[in-house]
Structure formats: C-alpha cells, structure tokens
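Just the one chain here, the form predicted on its own, laid out as structure tokens.
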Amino acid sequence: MNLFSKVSRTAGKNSPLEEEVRKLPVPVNSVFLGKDGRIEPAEFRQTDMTLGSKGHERIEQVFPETSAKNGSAILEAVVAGGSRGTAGKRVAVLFSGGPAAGGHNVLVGLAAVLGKDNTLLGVRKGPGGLVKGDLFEIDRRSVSSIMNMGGFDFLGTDRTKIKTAEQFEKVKQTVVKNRLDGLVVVGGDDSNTNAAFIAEHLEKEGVRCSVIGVPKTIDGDLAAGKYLPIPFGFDTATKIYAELVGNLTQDAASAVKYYHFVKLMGRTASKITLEVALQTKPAVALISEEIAEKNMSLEAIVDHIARIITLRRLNGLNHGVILVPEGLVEFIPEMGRLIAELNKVLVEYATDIADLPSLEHKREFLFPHLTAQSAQVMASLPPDLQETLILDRDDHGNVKVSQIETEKLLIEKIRYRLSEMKRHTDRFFGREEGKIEASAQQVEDFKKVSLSVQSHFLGYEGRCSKPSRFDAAFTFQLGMAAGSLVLSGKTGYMAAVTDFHKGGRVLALPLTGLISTEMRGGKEEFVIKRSLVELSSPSFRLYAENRDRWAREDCFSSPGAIQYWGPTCRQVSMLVALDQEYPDFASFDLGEEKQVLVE
C-alpha cells in the first residue's frame, strides 16, 4: 500500500491511534462476570447506605411514586449467579447536554450487558429527539466501531429540558409506541433531574419503563461524596487542559516575558481549575468558592494578582500562568449582585428594552432600575463587557456567564493597577504593613518592565477527546450498571461507581435522594445540587499550603498528553485521589481487564 492510499485510509476515524485505541481492553467488575467469564447483568440489593437532601418531605410530595418505591436506600450490585435469563427487552439511550469523553463506552457497556437477546435503541439528538420519537436500533457492528472513541456524535445531543405537560405526554407516547422497557439518560445535574421527573411521570401513568440516569459532566460538579467521587468526562478534560497549561507554563518560562491568563471551563464549580492547578503548579489559580467564602471584591482579586506579579518581578520573574474559572464572575459579591439584578430587570422589562434603538439607550433605561451600588459597578466595567451583560442572554433571559471574558476584564484592571503602582510607588512600596518591601533599585527596575499578556479560554478542547483509560473504563462500568438496573426492573436511579482504587464498587443512587429545593427567579425549583470545591477538602488544603511557593518561584510541571500506554495511563485525577483518601493516584483498579466483543 503506497503512502497516498495509507493517508486516504485514515479518513472516517481510522487514524493509527484510533485503530489501536479501539482494541484496548477495559476492566470488567467481577459483579458483571458469569461463571464462564462472560459478561452478564448484575443484580442489585438494598444496603444500609442512604441519601437524603434538603427539603426531603417536599421532594416526596413532588415525587410520590418513585419516593415510595425506592425510599432513600442506595443499592449495590452483586453477582446474579445464573445465566442471562432475561430476553426480549427493549432499551433506549440518549445523550443530554454538552459532550464529555467516554459517552460512547456507556453504549458499549449497555450493549455488552444486554446481550443479543435484548434490543438497544439510540435516541437521536438528545431529549429533543425523545420528544419527537426519533429512535433507531443500534447494531453490534456500530458498537464495535465506537469502542473507546470520543465525542457524542454517534447519537448527537441537545439541551432540551422536558418540563411541560405536552412534552411529558410525548415522551410517554414515544415509550409506548417503541415498546420501551428502559430509558437511559446520560447527562449532568439538569439531565438527571429530568430523568427523575420522567421516571415519576411514567410511574403515575402506569407505564412500566425503567428510567436510569448516568452521571456526565466535565465540570465535575455532579458527585455524591464517597458514593460517586466524580462524573465521567472530568478525568479526560482535566488531563487535556493540564497538558495545554503545562505547555503554557513552559512557554512563559522560555519566552521570559508573558503572563498567560487562562480561563477554564466550570460554570459553577472550580474543580477543573483546582485539578489543573494541582497538576501544573501555576503562579496563580483563582478558586471561585474561596472568593465567595472570603467575600473578595473584584478590586481585592486584582490587588492579589498584581501583588504576586510584582513579587515575582522583584525575584527576577516576569512571566507566569494565571488560571481563572469560567464562573468566577458570579462568585465575586458585587458582580453576583449586579448579574442577579440584571437578570430580574431584563426579564421584567424585556419588551421595553428590546424597543430601544442602541446600547446607550438601553444603558440609560437600566441604570435607574439598579441599586446605586450595582449601577456604580456597571459603570466601572469596560464597554464591551457592559454590552455582553445587556445583550447576550439565554432562553430564560439570564446573562450567559460563559460569554463573559473574565480573563480579559482581569487583564485590563491588573494592567491599570500596575501602571498605578509605577506612578505612585510611595503608596505601594515601603516597610509599612501592607506595602511591598523593596530596595530603591528594585523599585526603579520594576518601573521599567511592562506587562505582556496572552489570554486563552480552554473549554471545547476538552470535551470530545478519546477518553483517558480511566474514563473509558469508568463509562463502560456505568453502561453495564445502567443496563443491569433496567433488566432488574429498577427505575428512578442513577448508576454510580466508587472505590476506583480497589476493584470498583457498583452502586445505584436514588435520584430523589440527590434532588433538593432551590429558589430560582422567585420560584421553587427541584434540582440535583451541584457539588462544589470544599475548602476543607484535602485537595484544596494541599493547594492552599503550596500556592505561596508556586507564586514566588517557578515550580511548574508539564504533565504531558493523555497516555493510553505507559507510566501514567492508569492515573486518576489528583482531586479524586486526595479527597477519597486513596493511597496513590498512579493506578486505578476497576476489575479484570478483558477484550470486549459485543455479541
């Protein structure tokens, strides 16, 4: 075969790496292995472990059927101890929300545990496709082609939230028309909340269909402590971001002049930022939850970063990497208040504002409807950010926080602060408390150096990679768990795996035990509470104990690319290993590795 033919042959996901990655074995937990070593469904038994959340009595009122059926007890998978037995079941699966690496292995796990005697169907384009009834049968050849592959492209996905009576009725019609015995929803907190509502609706309607959730989100904010340390996708995404940030730390030290401001995905939780910081040791990593806990203003954050940049300059370092979580702006007290006020005013006066001819007219209309403090904050922001806050709204009329270029706002304000320090050195340098101690020569040298910056947003780069060995294994187990739950006739549960370091423990968490009540826009909402960075956690404490030295010196690490073979291919995230108190992070263990052949 000549080179022309070889290059042409790589089209259609047939690169040399993709072809080899498809062949990689995956661990199979012992609960899914029959006596002959073949994959079989597990059974689930009730444990004395329970899940409860805030406002549980109110939740039982909203979910009476599934609450009565499941209670708050967690189930654990055990070996079924017999042959497959179950046949003729029809199970549909859909992806919901943003992509995350490993989703395709959920389908492979489902197909493996269902076997040839049951039917697996795919729902095209997420919950929207479920409402439309857009289903197709997944054949065994297709399953083999997506083994260990990244992305959600096999099924597609969308962000439709099923919440109206009409939508629920259409879902019921889809289930009945397609004779579904099971529906598996792969998604984040909102998607699994939706799964809980679908399960409840079908139970009320007397439709026998098991609805099972599978936890997915690169943000890492869908977790349940020791029962579910992390959702799938987080491990792969943070490895990708850590590689890129590691490259930037090396570049900064090589060019000896740039500060790279890197915004990382994470709308609510700062888990991605914390994990990347632990892997790469940057000069600065802002953690939103700490900002909120300390009630730090935007000016205080600017002072903090400007001070670190100055101290590094005094030590001869005029470069570094600064990590900024995507959702930081909402955790800054005055910015959070401003956004909350804008969300209310822009919805209440949507028609009035839409009729105004220019941004300036919209600003003039808005300012009297804001508190004096929020109006002052708004006026202090750069014009392009003001425009984003006013014009870029989501379907509910709220600010699109992910569109706010927080890193560029910080750059602008830090640049001004450093300029101010050069103009008024007596206010910032000296031996008095709060001032930076420096010699006259150091101050003069400081005044000569300019701030050279580069800004980056790392987000979509981390969502659709081929999964890390951990995420490939984790998602395969989740798929087998979800399929086993359906075959066991369970509904209203989320598949979970824990104890990554000692063989894995397969659990089923009652969705109603994860749901809590929140007030959003003046209305009571039922949602799965997001898991945030806990400042008392071992992972944050380790970062807090080391960050001063990482700020003063170049201590960066460059972890490199995801490995599918080699010394780090079996590594779990540092955040999980630390917070779950594993003895090491270098080697996960989720069962006996097998070459999976879907029957």
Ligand code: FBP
Contents of the next structure:
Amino acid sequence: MNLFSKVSRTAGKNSPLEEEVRKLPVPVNSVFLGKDGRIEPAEFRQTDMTLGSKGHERIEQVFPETSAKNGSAILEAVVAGGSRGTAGKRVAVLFSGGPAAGGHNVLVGLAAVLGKDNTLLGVRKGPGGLVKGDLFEIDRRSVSSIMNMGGFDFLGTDRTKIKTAEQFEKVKQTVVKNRLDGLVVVGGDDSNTNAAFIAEHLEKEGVRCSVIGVPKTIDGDLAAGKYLPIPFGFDTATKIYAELVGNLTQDAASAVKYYHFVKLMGRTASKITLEVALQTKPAVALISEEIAEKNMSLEAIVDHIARIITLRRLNGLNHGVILVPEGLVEFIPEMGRLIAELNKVLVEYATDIADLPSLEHKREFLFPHLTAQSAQVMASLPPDLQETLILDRDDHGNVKVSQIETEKLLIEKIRYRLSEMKRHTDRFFGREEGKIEASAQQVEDFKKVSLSVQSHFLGYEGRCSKPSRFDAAFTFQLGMAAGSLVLSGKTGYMAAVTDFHKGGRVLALPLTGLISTEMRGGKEEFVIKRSLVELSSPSFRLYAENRDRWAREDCFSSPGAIQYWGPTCRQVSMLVALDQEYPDFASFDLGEEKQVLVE
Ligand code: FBP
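Return the form predicted together with the named molecule of this protein as a structure block, the form predicted on its own having already been given.
Every component of the complex follows; first up is the chain already shown.
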C-alpha cells in the first residue's frame, strides 16, 4: 500500500492510534466471568449498606412504587451467571447531557452481557429522542468499532428534561411500541433524576421495563462517597486539562511574561479545578466551594489574586497560571443571590418576559423585581454577562455557566486593581496589617511592570477524547452492571463501581436513595444532590497546605498526555485516591484484562 492510500485509510476513526487503542484489552470483574471464562450477567444481592437523603417522606410520596419496591438497600453483584440463558429481551440505551469519555464502552459492556440472544437498541439524541421514539437496533458488529473510542457520536445526546404528563406518556408509548424490557440512561445528576421519574411512571402504569441509570459527567459531581467515588468522564477530562495546563505552566515560565488565566469546566463543583491544581501546581486555583464558605465577594477574590501577582512580582516572577472554575459566579455570594432572584422572577413571569421584544426591555422588566443589592450587582456587570444571566437556562433550569467569561471579568478587574495599586502605593504597601511589605525600591520596580495576560477556556476539548485506561475499564464494568440489572428485572437503580484499587466492587444504588428535595427557581424540586468539593476532604486539605508555596514560587509539574501503555497508564485521579484513602494513585485494578470481542 502506498503512502497516499495509507493516509486516506485513516479516515473514519482509523488513525494509527485509534486502531491500536481499539484493540486494548479491558478488565472484566470476576462477577461477570462464567466458569468457561466467558462474559455473563452478574447476580445482584441485597446488602446491609443503605442510602437515604433529606426529605425522605416526601420522596416516598413522590416515588411510592420504586421506593416501596427497592427500599434504601444497596445491591452488590456477587457472582456471574445471574440471568444466564435469558433470551429475547429488548434493551434500549441513551446518552443524556454533556458528552464524557467512556460512553461507548458502556454500550460495549451492555452488548457483551446481553449476548446474541437479546437485542440492544440505541436512542438517537438523548431523552428528546426517547420522547420522539427515535430508536434503532444496534448491529453487534458495529459495537466493536466503538470499543475504547471517545465521544457520544454513536448515539448523540441532548438535555431534554422529561417533566410534562405528555412527555411521560410519549416515553411510555416508545417503551410499549418498541417492546422494551429495559432502558439504560447514561447521564449526570439531572439525567439520573429523569431516570428515577421514568422508572416510577412506568411502574405506576404497570409497564414492566427496567430503568437503570449509569453515572456520567466530566464534572465529577455525581458521586456517593465510598459507594461511587466518581462518575465516568472525570478521569479523562482532568487528564486532558492537566496536560494542557501543565504545558501552560511551562510556557509561562519560558516566555516569562504572561499570566495564563484558565477557566476550567465544571458547571457547579470545582472538582475538575482541584484535580488539575493537584496535578500541575499553578500559582492560583480558585475553589468555588471555599469562596462560598468564606463568603468572599468578587472584590475580595480580585484582591486575593492581585496580591499573589504582586507578591510574585516582588519575588522576581511576572508570570504564572491562574485556574478559575467555570461555576464560580454562582458561588460568589452576591452573584449567587442575584442568580437565585433572577431564577425566581424568570419562572414567575416566564410568559410576560418571553413576550418582550429585546434584551433592553427584559432588563427593564426585571430590575424592579430584584432587591436593591442585586439590582446594583446586576448593573455593575458587563452587558454580555447580564445577557447570559437573563436569557440562557437549560431545560433543567441551570444557568449556562460555560458561556460566562468569568476569567475575562476577573482579568478586567485585576488589571484595574493593579493599576490602582500603582497609583496609590501608600494605600497598598507598608508595614501595617493587610498591607504588602516591600522596600521602596521594590515598590518602584513593581510600578514599572505591567500585566500581560492570555485567557483560555478548557471545557469541550476534554469531553470527547478516547477514554483513559481507567475510564475505559470503569465504563465497561458499568455497562455490564446495567445490562445485568436489566436482565434480572431490577428498576430504579444506578449502576456503580467502587474500590478501584483492589479489584472493584460492582454495586446498584437505589435512585430514590440518592434523590433529595431542593428549592429551585422558588419551587420544590426532586434532584440528585450534586457532590461538591468538601473543604475537610484530604484532596482539598493537601491543596490548601501547599498553595502558598505554589503561589510564591514556580513549583509546577507537567503530567503530560494520557498514556495508554506503560508505567503511568493506570493512574486514577489524585482526588479519588486521596479522598478514598487509597495507598497510591498509580495503579487501578478492576479485574482480569480481556480482549473483548462482541460478535
Ligand atoms: P453534564 O453534567 O451534563 O455531563 O455536563 C457537563 C458539562 O460539560 C459542564 O461542565 C458544562 O457546564 C456543560 O456540560 C456545558 O454543556 P452545554 O454546552 O450543553 O451547556
């Protein structure tokens, strides 16, 4: 074959790396291995571990069928062969919400455990496709082509929230028309809440179809402590961001003139930022949860960063990397209050606001409904930020924080603060408490240096990579677990895996045990509570203990690209290893490695 043909052959996900990665073996937990070494569904048994959350009585009222059926007990996969020989079952799978690396291996795991005698169907474009009834039968041969491949493109995804009676009726029709025995929903907190409602509705309607959730989100905020340390996608996304941030720290110290402000995805939790900080040791990493806890205003955050930039300057460093979590604005107390007020007004006056012709009219309408303090905050924001806060909510009522240029807002304010410091040196430098100690010469030198910045947003580039070895392995177990639960007729559970460092335990968590009540937009909502950075967690404590040194000196480290082979390919995230108290982060173990062939 000549070079021309070799290069054209790489089209359609056939780059040399993709071809090799596709062939990589994945671990198979012993609970999915029959005596002849073939993959079989696992049998799940009840354990004495339980889950339960705030507002339990209300949850029992809203989910009477599934909560009575499942109770709060966690199930554990104990042995292979649970539903061996089951045939003729029809199971559909859908992706929901933002993409995350490893989704395709969930499908491969499902196909492997269902075997040739059952049918796997794909739902196109997420929950929206389920409502429309847009399903297709997955050809088993095509499953091998997506093994270890990134993205969600095999099915597509969307963010439809299934909430109206009409939507639930349509979902029921899709289930009945396609004779589905099972529905697997791969998604984050909102999507698994959707799954809990669908499971309940189908039970109520007497439609026998197992609804099983699979935990996914790069944000890392769908977790259940020791039962589910992290959802899939976080590991790969943070490895990608850490590589890029590692490169930027190196660039900063090489070009010796730039501060790189990097906004990192994570709509609510700052887990991604914390993990990337642990891996790269930047000059600053803001953690939203800490900012909320310390009640830090926007001005206090600006002060904090300006101070670090100044101290570094006095130390001879005029460069560095500053990490900003995507969800920051909602955690800054005055911004959080403003968003909460806006959410309420936007729901209460939805139709009136929708009828208004322009943004200006909407603003005029909203201002009198805000408290004086929030109106003042709103007025102080740049117009594009005001627009995002007013206009954009996703189907689940979330502000589209990925569109808010927080890093640019901070840059603008920090520039202003530094120029103020240059103009009024006696206000900022001196021996008194709160002032920065510096000699007259240092202050003069400080005045001569200007701030050069580059801003970056790392988000979408981390969601669709080929999964890390960890995510490939994790998702394959999740797919096999979900398939096993469906074949054994369980409904209203989320598949989970824990103990990544010692073989892996495969669990099923009752969805109603994960749901709690929350006020959103002034209304009581039933949601799976997001798992945020705990300030008492080992991962945060490690960061907090080291950050002053990382701020003063250049201590960065560069973890490099995701490794698929070799000594560093089996690392789990530092956050998981620290918070789960593993002895090391270097080597996960999820079972015996196998070359998986779905025929
Ligand atoms: P999920 O929780 O649905 O997986 O989405 C995660 C995420 O990547 C967030 O980090 C980000 O805020 C959001 O999706 C962006 O998605 P969109 O462009 O659809 O708003």
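Positions refer to the first chain, counted from 1. Please read all numbers here as calculations on a predicted model, not as lab measurements. If you superpose the two forms and keep the largest set of C-alpha atoms that fall within 1.5 Å, you have the rigid core.
A displacement of less than 2 angstroms separates the C-alpha positions of residue 165 between the two forms, with the rigid core held in common. Core-superposed comparison between the two forms: the C-alpha position of residue 345 differs by no less than 2 Å. Once you line up the core between the two forms, the Cα of residue 414 stays within less than 2 Å of where it was. Per-residue C-alpha deviation between the two forms, core superposed: residue 382, 3.3 Å. For residue 354, the Cα deviation between the two forms after core superposition amounts to 6.7 Å.
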